[in-house]
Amino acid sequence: MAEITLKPITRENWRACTLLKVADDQRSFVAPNMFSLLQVLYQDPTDTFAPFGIYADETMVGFIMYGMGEFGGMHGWEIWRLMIDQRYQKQGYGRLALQQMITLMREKLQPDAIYIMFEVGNDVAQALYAGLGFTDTGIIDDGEHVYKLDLSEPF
């Protein structure tokens, strides 16, 4: 299997990021990467968003981004986006990228918890997140489940 790494989105790789696409039946589950990059530039005046390309060796296969979020009356660090291009799905890249993102956020931000949201009906995302230790908060915010990864215990 290829080595999976997270590399910041920069002037050199943003175009490749915008060309990544999910399958047609997944489009309602994740915003286009172009929209996410615009959020980085314009939505968050505190600059908490951090976008990354997911690379298999030297090929960008996906996109992941964290930021400070508000959901269901709560506020905290959230994995805002995760997508794997349709050509590279079902190869374990999403799980590996999430594991790396959790480690990166834990080391850099030292949060007590990380949140992630996904559309109601996205059973694949639910299984992936639950398999990595995220638990259901019971909150549905704007049609999305809010899951939480408790990091209060040392790793």
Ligand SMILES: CC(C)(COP(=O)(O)OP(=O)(O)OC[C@H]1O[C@@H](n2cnc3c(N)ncnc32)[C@H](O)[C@@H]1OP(=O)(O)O)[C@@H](O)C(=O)NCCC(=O)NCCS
The other form holds:
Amino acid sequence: MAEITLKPITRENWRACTLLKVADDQRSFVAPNMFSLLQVLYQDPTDTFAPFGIYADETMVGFIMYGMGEFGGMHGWEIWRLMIDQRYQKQGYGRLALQQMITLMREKLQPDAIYIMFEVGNDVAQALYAGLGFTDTGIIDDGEHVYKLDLSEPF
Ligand SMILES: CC(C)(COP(=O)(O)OP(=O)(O)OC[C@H]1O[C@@H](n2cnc3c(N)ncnc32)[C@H](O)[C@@H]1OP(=O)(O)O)[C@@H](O)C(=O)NCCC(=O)NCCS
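Cool, the form predicted on its own is there; where's the form predicted together with the ligand?
Entire complex below, previous chain first.
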């Protein structure tokens, strides 16, 4: 199996990132990567967003980023916009990328919790996140479930 790694989006790889696409029936689940990269540039002046390409060996197959999120009157570190290009889905890459993102955030940010949101009806995302230990906060923010990974226990 290919080696999965997360590599920061830079001037070398941002174009490849914008070319990645989900299937037509998944488009309501995640914003286009082009939008996410613009959001990173313009939304947050405190510069908390960190976008990454998901690589299988040397090929960028997906996108993921973290940033400060706000949901139901709270805020916290959040994983945003996980997507695997439709050509590369169902090969285990999404789960591995998410696991690596959690490890990266724990090492860099030492958060008490990591949040993740997904559209009501995105059953694949729900099962994936629950399988990695995220639990339902019960909050639905703007049509999206808010799930939480509790990290208050030490590593
Ligand atoms: C969600 C997503 C990132 C998963 O990526 P992936 O690389 O295909 O996922 P994996 O191969 O690691 O599979 C994870 C699990 O999901 C299941 N799965 C993946 N795609 C599936 C599909 N289309 N239908 C049913 N199950 C699916 C896998 O079988 C696996 O289940 P298992 O734990 O029982 O083995 C990908 O489907 C995607 O990009 N979807 C569109 C964007 C999206 O919804 N992003 C989430 C935004 S919050």
